[in-house]
Each structure stands twice: as structure tokens, then as C-alpha cells.
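A single chain, nothing else alongside it, follows as C-alpha cells in the form predicted on its own.
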Amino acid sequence: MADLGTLEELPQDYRDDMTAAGVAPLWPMMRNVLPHGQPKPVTKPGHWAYDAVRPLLLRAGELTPVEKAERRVLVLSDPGRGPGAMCATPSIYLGMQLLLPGETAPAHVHTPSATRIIVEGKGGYTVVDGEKLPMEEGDLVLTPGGDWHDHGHEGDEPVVWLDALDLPLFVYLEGSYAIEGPLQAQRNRPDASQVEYLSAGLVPSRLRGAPRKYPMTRFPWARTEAALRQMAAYGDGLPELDYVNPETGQDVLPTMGFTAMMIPAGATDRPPVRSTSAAFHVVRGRGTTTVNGEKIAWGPKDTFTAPVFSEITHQAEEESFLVRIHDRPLQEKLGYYEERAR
């Protein structure tokens, strides 16, 4: 591998030429963009102790009514980047959000898709299109770019989701933007999660019409945890299910995708080498993660982050069951996305 030219190399009076012309040399910064092998993240490894972010949580419920906050979170910011970061890896923007009995969070549309899983709490709701979605634990619910979406809580207990958003890519595109309107009338029946796509391999006649774009937009957690015990039971290795759009059978967002994951009390779970960056979120049990050589105990309700092309293992301590958001459609789309046999 040849050296490269440094920038301190060129004469002085070549360098302010170049300055006030507007160009620069490729080469002195040729391998900070295009490094041999793989690349070189600014990313870092992150964990959020869900013991840790509750209190903060429920304080700024007491500090900041949700009215002048829009939307009640704290955002999960890379360590490689510093606190306020508005993003856990490169394309994945994580917070914590807050939803507290008899609050609404005002409607809005956006550019970004987002996701909310959510942690704890009884009687929250999303309403998409029209569409109410009740939030219970584990639920994975869809709020598509493009798509109306409001927050509201009949229950008596503080509700806690957690938000995942494509919302780097909009920024760096200079595409991030929304609107604004009042909160959307109901739809008198079930979502379509216990309705149209009630039972897996079953989906609503295609004569009357195309579906929609996102049709199925809440996936109960209980159904997704019965479906994993029962490739635990039947299957060989450790089980996991990607979430799917019922229709196609794609990721169900474009940009973004998530696995359900099982692993019994005692087992390791050792996957290859993959060019996605990920996020974990613990739905319930204990174990440890070494990421890179660093080790990161994680516990119920807990988020924790691996960069591109990290070596992950897992160790479960109990039985554990976890959520990975990833970027594989992104990368599959722009037909890069790799794994690395260890």
C-alpha cells in the first residue's frame, strides 16, 4: 500500500492558491474516506441503563409539560460523538420518550420514518391514518414517513416507548422537515394487526384493490414472543424473526429494519460480522454483550448500540429476548450490505 502525499508537503503559496480557488487535494484525505478493508467508525459502542434514564424521564414529566415539549424524549446519543448527538449510530436516531395519563402528544407528519417500542406502561395509543394503535409492552408500532401520527394515554401509569428514527439520513439530505395539524379523528374498529393480519400467511383478497403502503403498522409483542418459543422448541440454532411487511414480504421500512431475538438462559449467540450498524433493545432478561472487546452488561428495558462491521457476542445469564434495529434494507438498496464469516 503506497504512502500518500501529505497536505504539509505542498508549498505554502500552492495551498492558499487552492483555499481561495474553493478545491483541495484528494489525496492527503483519501484514506479518511476510503480506507482499506473496511471502515474506520467514529461511532462507539453505547449503553443506556433503562435504571438509569427512568428517573430522568419521569423528572422532565414534572419539569416540562408536554405541551410546550410537542414531543417529551431523551435523546440516546453515540459516545463517539458526543452528548447531543441526534443519533445512536450513523443512520439510527434513538430517545426515550415520555407519555404521562390524560396527555396527548399534537399530530404531526414528517419526512423521517419512525418506530416506537415500546418499554413500559398500560393504556398509551398512537393513532396513524386514522388508525389506533394501543401501546403495550414490547409492541413494535410503525409511524411511516409521509404518515399522520398523534400520542394519547387512557391509562393511570406513566407509558414509556422507545423511538427509533431514520432521522440521520434526513438530515444529512437536508430533507428533514414537519407539519403540523390537530389531532386525527378515530376509526371505529380494531387496527389491522387484529384484523386483516390477524394470523400469519393470511392476508384480505387483492380484488377489491391495491393495499396500502404500510398496511399492517402494530406488531404485538405476544405474538412475536410465541412465534420465537416456538422456534426455540422446533427449530435448530437460536431463534429470530424479522418484522415484514404482510403484503411483500420487504422489511417493513425502507430504510430500517428490525429482528426479534430469543436467546435461553445460558446460551451465546455469536453472529457473523455484519456492515450494518445495530441497536439492542432488551425486552426482558439479563446478560452480557462484548462488542469490540468491550463488554456491556445489560439488563431488563435496557438500549445498547454496535457499529459497522463489529464483532458482537452475546451471553444470556437468563432467558432474554431483544429487538435489533438495524440498517440492512438501507444497504441492501444501495447494494452494499456484507457479512463476515469470524
Ligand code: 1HN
Given for the second form:
Amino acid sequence: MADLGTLEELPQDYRDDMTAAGVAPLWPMMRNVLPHGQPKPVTKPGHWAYDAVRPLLLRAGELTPVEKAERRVLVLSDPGRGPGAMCATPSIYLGMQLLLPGETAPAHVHTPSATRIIVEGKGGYTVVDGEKLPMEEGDLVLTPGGDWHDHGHEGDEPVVWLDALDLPLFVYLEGSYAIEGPLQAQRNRPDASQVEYLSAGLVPSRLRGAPRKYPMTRFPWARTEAALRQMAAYGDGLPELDYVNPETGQDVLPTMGFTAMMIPAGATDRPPVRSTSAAFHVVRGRGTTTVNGEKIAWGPKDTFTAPVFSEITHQAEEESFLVRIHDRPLQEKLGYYEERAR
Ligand code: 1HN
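Provide the structure of the form predicted together with the ligand, given the form predicted on its own shown above.
The complete assembly is shown below, putting the previous chain first.
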């Protein structure tokens, strides 16, 4: 391996002249941006126990009216970047959002894509481009970049969901912005998961060739769980299901991917090392995950994260259902997604 030297080895007058000219030598900094063998992530594993976050979120509900907050959210900050970091991994932003009965969160549209996994409460809904999407525990709801969305609440208890956005990428690219607008008129019909895409393997015939870019923006949990259970009963290995666009079979969003996992009580999952970063949301269950030797003991509704290239081992104490949020779609588009055997 070449010894690339240090900045300090260079004469001070040369360093001053470079600074004045707005240039810098690459060689002393080369390994910072191109480490050997695999990346050296700044990101550290994070764990947000729902029991700890929930009271803080409810307090936000007392302190800050939704009209003032636009979105009432507590951001889950990557421990490697410290408090206030607007990301949980380099590509994934996570936040816990609270909506109280009768509240509405105003309509806006933005460049990043947003997704929700519903954590607790009944009666919440999101309107995405005029389509009203009911939010039930464990549902995955998409608001793809460029789609108008507002939230509402017709129930009588707090509704909480986990937001996952590809916001950090857009911030890095200086491409993140929003436009505000009036609440949307809602089409008076059930969402596409209950009509056109009610059944896996069936798509509406007359739309062939001209479907919406994001035809299905709600994935009801009940179906996901039923499918996982059937795979556990009749499939090989631990059941995992990827969420896909029913018209294309491709990932549901350009940069973020979602994988539902079931780990039976007592089972261990030891996936390959992946080049992706990941966030895990526990829909139900209890267990332990080690991320690069660091132990995370999780329970229902908790969220935890793993940096890129992590060695991850999950052990379920109880029958557990997790959703893994990752950036494989982005990495595949960039051409560097990789898995390494352990
Ligand atoms: C956003 O639009 C929502 O629509 C939630 O609920 C969280 C975080 C950053 C930027 C936009 C929402 C967000 C967000």
C-alpha cells in the first residue's frame, strides 16, 4: 500500500499558497474518500425504543399545535452524527410523526419521496394525489416525490407513524424543496390496494401500457402478514417479501426499498453483509440484533438501524415481524450493490 504522506510534510509556504489559490493536494486525503476494501461509515447503529419516544411525541402534541409545526415529528438522529442530525443513515431519514384526533397536516409536495409505516392508532389517513389512503397499524404508505400529500385523522386516539424519506440524498444534491397548497379534494372511492391491485398477480387490463407511475401507494399490513405466514408454513428458509410496484415488478420507489420479514420465535437470521444501510421497524415481536457486535434488544414498535456493510444477526425471542427499509434500489441504479458471504 502506498504511503500517501500527510499535509504537514509539505512546506508551510506551499500550503499557504495552495489555500490562497483555492486548491488542495489530493494525496494526503485520498484514503479518507477511498478507504481500502470497504467504506468506513460515520453512521453508528441506532436504537429508538418506542417506550422512550412515545411520551416525548405526546408531549410535542401538547406543546406544539400542528398548524405551527406543519408536520409534528421527532427526528431519529444517527448517533454517529450526533443530536440534530437529519438522517438515520446516509441515505435514509427517519422520524416519528404524531397526529391527534381532528387534526389535519397541510398539503404539500416535495422532491424527496416519503413513506410511512403506521405504528399506532386508528382513524388516520393520508391523501396522495387525491387518493385517500387509510392508515392501519403496519401499513406501508408511499408519497412518492412530486405527489401532493396531506394527512388527516377521523379517529379518537393519537395516531403515530414512522416516516422514512430519501431526504438526505436530496439535501446533499441541493435538490430538496417543497411547495405548499390547499388540502386536496379526495376522490370518493377506496384506494387502489382495495380496487385495481386487490390481488397479487392481477393488474387492471385496460390500464396496460398506461398505468400511473406509482399505481399502488398503500400496502395493507394484514396481507403482508398473511403472505409471510404462508411462506413460513410452506416456503424454504426465513420468509422475506419485497414491496414492489405491481405494474413493473420493480422496487416501489427509485431510491428506497422495503422488505417485510418474519422471524419465528427462537429463530436466528444471519443475512450476508450488504453494501446497503438499513433501518428496521418492529411491527410486532421481541428479540435481539447484533450489529457489528453491538447488541440491540428490541421490542414491539421499536426502530433500529445498521450502517453499510454491517454484520447483522437477528434473534427472535417471540414471533417477530420487521420491515427493513434500505437503499438497495439506489445502489443498484448506481451499479455497486453487493452482498458478501460471512
Ligand atoms: C414530510 O413531508 C413529512 O409529509 C414528514 O408527513 C416528514 C421530513 C422532512 C421533509 C418532509 C410528511 C418530513 C417531510
